[in-house]
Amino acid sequence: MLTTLINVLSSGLIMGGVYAIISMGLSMQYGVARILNVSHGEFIMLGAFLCFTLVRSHVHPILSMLLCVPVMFVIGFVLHRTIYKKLSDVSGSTAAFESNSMLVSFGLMFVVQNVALLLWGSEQKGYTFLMRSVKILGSPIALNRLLVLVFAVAISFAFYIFLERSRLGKAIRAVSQDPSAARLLGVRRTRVAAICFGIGAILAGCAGALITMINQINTSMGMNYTIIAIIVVVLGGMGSIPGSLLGGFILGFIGTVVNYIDPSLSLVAYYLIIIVLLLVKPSGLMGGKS
């Protein structure tokens, strides 16, 4: 019984950490750039396959993840400065831009998925990394899973400190809370939005790289993670970074418990959470933007 409890708790922490990273990226893209990026899962998949390709080229998995950071940022930044900026210029209002950008991200999702399919195929892929285990309270836990947890928590903490302490982080929070006031203070909203989109892509890529260390991957994995990210963002509060952290860990624990009982019920449980939350507290656990 104790072994099962420890396994469930550790798995919940690990997946919660990964979900938190995934949802923080999506939350930032929506909270600042006003883009509900439904192609977010494809960036996770892209980060996973970039890491996998580097590992197969004899690069250490952790170094592979670090190398993915600038690549993912450039992809996200360029996408915003080209497609989404042009879309913002031609949209008549913020509401029209939000609707149009979501439609564009649907198209982007299929483009990225099909390009990945051409490059890597449809087969499951993976590699072995730190398969040794250590005992915690008498229960064996794989070292690779512990490492993923450590990195997930470290990335989440570093990102939170960046938002709270850095000059750019304060600009991001200002744009998120009041774009008009931020513009009066000299904050260039368009540039900050592009940077946020790039940072969101970095977080997605890091999550994808961490996933490769513990699970197999495939080119159709993106949609499931997009659904999870959207559920976490709604759970925590749209645009709320602390809410995404909290929501990620909550969903990780609930998913692990339900998966232990019956793996086929995981998504059902997630949707039930959202239905109940929207009926009881539509603003989410943290009540909106950070």
Second form
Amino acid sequence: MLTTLINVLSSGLIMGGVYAIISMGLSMQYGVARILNVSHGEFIMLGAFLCFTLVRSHVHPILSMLLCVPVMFVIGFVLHRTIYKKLSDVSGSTAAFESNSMLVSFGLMFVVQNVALLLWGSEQKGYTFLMRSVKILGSPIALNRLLVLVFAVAISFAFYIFLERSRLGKAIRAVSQDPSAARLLGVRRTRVAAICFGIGAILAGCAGALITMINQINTSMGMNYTIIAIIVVVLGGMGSIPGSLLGGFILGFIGTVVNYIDPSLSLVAYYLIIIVLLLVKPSGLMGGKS
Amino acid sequence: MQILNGSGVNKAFGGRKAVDNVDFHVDENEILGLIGPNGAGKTTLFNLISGAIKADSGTITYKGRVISGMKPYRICHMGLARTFQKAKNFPDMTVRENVLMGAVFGKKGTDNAAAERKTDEILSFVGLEDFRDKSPGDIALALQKRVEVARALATSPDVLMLDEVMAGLNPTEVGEAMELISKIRGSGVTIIMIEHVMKAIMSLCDRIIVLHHGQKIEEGTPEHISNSKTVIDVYLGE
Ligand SMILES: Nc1ncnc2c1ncn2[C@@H]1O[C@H](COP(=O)(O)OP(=O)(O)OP(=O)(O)O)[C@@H](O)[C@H]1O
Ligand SMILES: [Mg+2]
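The form predicted on its own done, now the form predicted together with its partner chain:
The complete assembly is shown below, putting the previous chain first.
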């Protein structure tokens, strides 16, 4: 019984942490850069394969994850500075930009997926890492899972604190709450949006890297995570970072419990949650405004 | 000494001229009033000056530099700040955090400690200390408007543009707002104010510009404006 409980608890924290990380990334890209990034999952896949490739070249998995950070940031930042900024210059209004940018991210999804398919093929890939287990309260838990748990929880909370405390975090919050007021108070809105897109890519990449430490990966893994991230973002309230943090853990725990009962039911459970939520509180858990 | 100057400024929305070939100037440390009936183009002129929207043609210079076409954040860094007619406070931040945003980002190279200090200074200057930890959505309208003013002041402006900060206030609150505006000017800030409250405009302003259908129809001292036949016709025609 205790073993089951600890199993569910640790799995819930792992899944919840990973969901929180990817959802905060998506939420920020939408809330600040106004891009509903449908290719978010592909960045998770990219992070996973980058990490996997590095590990294959004898780089330590944790170091590989850290290396993903600058690489993913540059990819995200440059993507925004080139494609999305252009798009925002030619779109007459925010609403037009939102629909245009979503279409572009759709296109990007296919591009990234196919490039990945060429580079890494379609088979499952993976490596073994820290398979030993330790006993916690008498129940065995694999070290790699414990490590991912710690990282996932730490990254998601560290990111939240970064938003609350740092100067850049303040700019990000200001732009997400009122972009026109923010820029007239001296915030460089376009720059902040590009940085946010880069940070979103970092979070996706780190989540991908964490996933390689405990699971097999393949080049079509992204879509599933995109769907989950969108569900969490709607659950937490569009654009609300604390909402995504909370929503990620809630969905992670529910997913774990449902998985324990019958894995095929998890997506059904997620959609049920969304339907109930949209009926009860359409703005999401923490979506106060708009 | 002119601090701000516009010549031949034009802006049309879908063929309709919102600001029509307007020339204007603002002298250092004066209070300039901007009045005119609804839809006259007053807010649009603020949007053009602050860089929120781009003019179709015309030039705006500030401290001798052309600012038309510059990004809003750069114009703000140069010392031009504004408030919004429809309050645009950050809803998920406290009053203090709202003001802090202006202090942190409004001037280049402000460090955090200086911004925190500045924020507390401004909060007491405008009399908002007691509301610092409240959400701007939970306080009276007069106070919300004050948060807007405080946030703009926190950017350390040389020119402050106030867009109807007295709209919806009761007579006591209007009096308090007038006091605050004099106090701000007293601290060396140049002020441009859009206002429909005539009593306030007439007693505070050194000079007034009247807009109508996007055009400047009159300009002068409060006495001159209150005796102008053109202005009276426009207001009676409303
Ligand atoms: N972003 C915009 N898009 C389209 N039309 C606009 C826009 N902003 C202003 N207008 C139009 O330009 C004209 C001038 O508007 P503006 O807001 O400048 O008037 P105002 O003098 O500030 O009026 P009020 O006293 O009611 O605030 C109006 O006809 C308005 O509908
Ligand atoms: Mg107006």
